[in-house]
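Consider the single chain below, provided in structure tokens and representing the form predicted on its own.
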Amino acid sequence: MNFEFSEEQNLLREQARGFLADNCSMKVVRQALESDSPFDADLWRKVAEMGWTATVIPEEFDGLGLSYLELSVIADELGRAVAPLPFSSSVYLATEALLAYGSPEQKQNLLPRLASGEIIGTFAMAEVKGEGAINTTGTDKISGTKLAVPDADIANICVVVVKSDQGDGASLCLVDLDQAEVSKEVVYTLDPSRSHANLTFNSASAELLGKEGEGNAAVENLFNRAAVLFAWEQTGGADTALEMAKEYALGRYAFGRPIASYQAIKHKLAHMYVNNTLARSNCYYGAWALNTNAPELPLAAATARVSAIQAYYYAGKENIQTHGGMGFTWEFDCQFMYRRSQLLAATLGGEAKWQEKLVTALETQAAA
């Protein structure tokens, strides 16, 4: 079986890489990190004009109607550029939730606006009492607090997980974040180029998304699908860290020769390369499972997610180490990949959660 991208998809990669090289250099990432702006609004507008936010949205809702393979290519390149955008929140989670569980009216009202980038969406689940404990209540009027919601300070709509007395104990609701009954408190994280906020709902108007009492099953499905796309972003970022470390090692001289010629540095770079290659291989498997909605998706998603978390963290860390003492300074760009690797590793649940999901998926496959 050939998991490699087609010629057209590789042309899309070249176009995306060229666009981001011109519009999302490390200078742009630094500006987002150092400024008070929660994201690069001008870059978001340009990305929407490129049609990336509309990639998998059907044409009937003003989307491009392309496949998840094309979206995987875009995710890879956005990760490589460490783009300071709410793309993952709006596209991988909010848009996916509407595509999978939205009513015809909800889709007609919101998907064209998400496709054009006119509005930004996000997804809220975590609460005070820890992962899995849902205390936000209501369906048409919801009350409760969600913690550290990615891009919540700039998002217009949010898919919120609420407690339910029916079915599996949870439901999904669609909430307009611009109403007075929703308050936002900005949360500062390790990566300021991606904003977060706590959301408090005080009898905020909401719409049920999907069927009541099927929220946990919906979250499981959404997270498996999003995990593949996050893994592509992480692998793209890991490749950038490797390339940055390699270029520095080739150009930095010590005792009359490049530090890349020393065995200790060679081992670092080789280990980074092996980790990144393994993660990318697993991402291809995940992209296939996502695009075909294969039964193997839970296994493929967990495999890609775990290997991508490990690859990005290691590459980000060793890129700093390769740069030596200067790598720890604010003036160097090594921090961008390290910050993003830590942030993305915590999104959708941490590595331990996905390792557990991987073991469960392997056991399920063995028992089949």
The other form holds:
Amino acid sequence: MNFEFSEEQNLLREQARGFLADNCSMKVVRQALESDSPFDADLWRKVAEMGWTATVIPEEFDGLGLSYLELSVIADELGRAVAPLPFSSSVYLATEALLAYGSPEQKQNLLPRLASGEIIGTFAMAEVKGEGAINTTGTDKISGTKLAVPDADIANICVVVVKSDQGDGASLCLVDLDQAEVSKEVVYTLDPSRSHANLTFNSASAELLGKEGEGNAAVENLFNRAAVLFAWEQTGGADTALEMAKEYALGRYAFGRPIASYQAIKHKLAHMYVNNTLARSNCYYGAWALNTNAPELPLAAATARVSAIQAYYYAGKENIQTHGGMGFTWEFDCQFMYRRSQLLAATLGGEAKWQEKLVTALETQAAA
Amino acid sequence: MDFSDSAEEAKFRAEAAEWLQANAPTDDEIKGLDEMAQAKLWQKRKVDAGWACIRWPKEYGGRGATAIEQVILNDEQSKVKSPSTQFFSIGQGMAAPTLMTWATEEQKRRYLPKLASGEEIWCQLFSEPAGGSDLAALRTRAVKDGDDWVINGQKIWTSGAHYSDWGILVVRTDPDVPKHQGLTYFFVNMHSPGVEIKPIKQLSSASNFNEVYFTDVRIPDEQRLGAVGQGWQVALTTLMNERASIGGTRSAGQAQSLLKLAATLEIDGEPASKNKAVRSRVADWYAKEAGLRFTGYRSMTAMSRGEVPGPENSIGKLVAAPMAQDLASFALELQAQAGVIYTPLDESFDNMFQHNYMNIPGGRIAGGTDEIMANIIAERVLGLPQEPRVDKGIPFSDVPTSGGKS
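The form predicted in complex with its partner chain, contrasted with the form predicted on its own above:
Complete assembly follows, chain above in first position.
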């Protein structure tokens, strides 16, 4: 039994945590939230220099050729720092889509630039509130509008889900966002430390990514993979919320003693700890399944995702509650985790969707 | 990160599996024996061959095995059909570690081997009507008389008192000092004159616990563990092991059992397993169970590396017990009218959720209530301060109680 990260991976964690403490404090998150600039470009450059964007990209495409366990460690730490970076869009979605479905030319052309952080990628699917019909059409010229695409105003390329009259009814397209036929309308969101934009394609140049009519299967696969990494970010963020609540409760006095000595507060924090621990342990299993391409991945991903969504939501809201009125102010940092938990839950689809996927995976496993 | 055994672990697993399969009592061997006789036969055979209490030192009946080897043995044991040895679990899980830490060498050699072999059974005499979560508020008195102590009072919630030979016992030897300082720890022969045992009928109709009354029971001073007044410290050794042994083993696979049950039932003309509300609950409970299982794997990894498992282990009971209760309640409601049919003492699958529903209220209380477990996590894991205590620093005899002063 070895259900733990290796010494090298733990060293990477220490290094990442130290780097983020120096370069991505809560002050940096606040700057991203309060400023007009859509993200912290300077931090992005530094993160790319550390090689994080290149983690799982093979060496032949100028990547580091490391495993998903290393990427899990980085995701955990970025989540913990509530980093204002397009990392999940570019690395867990766009890069993964290229790795899984890119042609040799597409890989050769884009992966080295994604690895170096020179370009940012993202992923666009939703067109309506909730899950609804995809009406964006075309393969080499696409037209349609995508709603609130994460990091779309700063991204250079986008993997776009388009409608197909073949196969499973959808295809993936690769679109260069730096063209006149793509218009970006920045939207203000729940978490402005991660910018979003509506994307409208007016017969924009595009190319197929993977096979036509296999888009829905590809989305399923990509979302299962991304769900594990999102879950790590969520769990990392939930731990920060717990830590913040704990520090405040220890220092805040009411009725002559620290509020951390009241069972109402202690039990709240104990439950945060329990949720976070369960989510983290499920993330371990997800990381193992992702890294080994195990047939259990759909179940492992959904399990990690469901518990991480719940843990981050609970920790985010109860951290504010523990802070009392101050937690509700702009001045305090509690809002960062409250915002981010909702953002990460929404991207990839929320709790209900992943609960359903979990049970479907259980049934599939029982039938096998 | 992988789930396979190391080479040594694999070798140990193979050995354990081979021995267990070859030596588990056959149906013929246990024919006509009651549960206790079956348990004793199996336990003795295991200990003689070095396959019981394996973590104990050899001279006390064990084989000095590692924690991970214990986990592997448990795993293999669960795959082999054999008599239950649960009668010995309190003695081996709680009394033994306490003896190991606090008894004299001579006592260890006298008591531990018989505890290991199942020849002598031990129970735990801690809780009292006035001392549950606040265990140190216990009031059973011990008064020194020559070389003996004379015990008077009452214990409660004692599992297996009626078949036990020995009991570990915490009593008050000095009521005029603050409560934790006036306690002393003994072990007592359960066959002593003046020990009276009355079973407690639970709301589930079963009787797993007893009240134990002490009337002028004499205990020789050499059966004291730790110094006079040091009983609380000794009791903590026992309690840490209790929580570890009661921990997160409950309810594994319950979410899948619920899904299986739901597939056989209907809601609005559809299988209940296709109902979205049902699926949502199954998903949540499965995620919790999986989280506990993988938390256990992380602990096992720590053990396999020779480390002491971290405090994350302490969440098991706090998560598993309330969850199993909610799940059982939900499963009964799914059965609609049939969900009320209950046969006490029947533990078959058809009665499983009823059985759980009626028994889990005890599980949420025994060995530390949900609330105490949450306090333990808050204080020992997160480092939060204790609630101020109004009984701190004052003599126990001055502490207010439900019935006035102590």
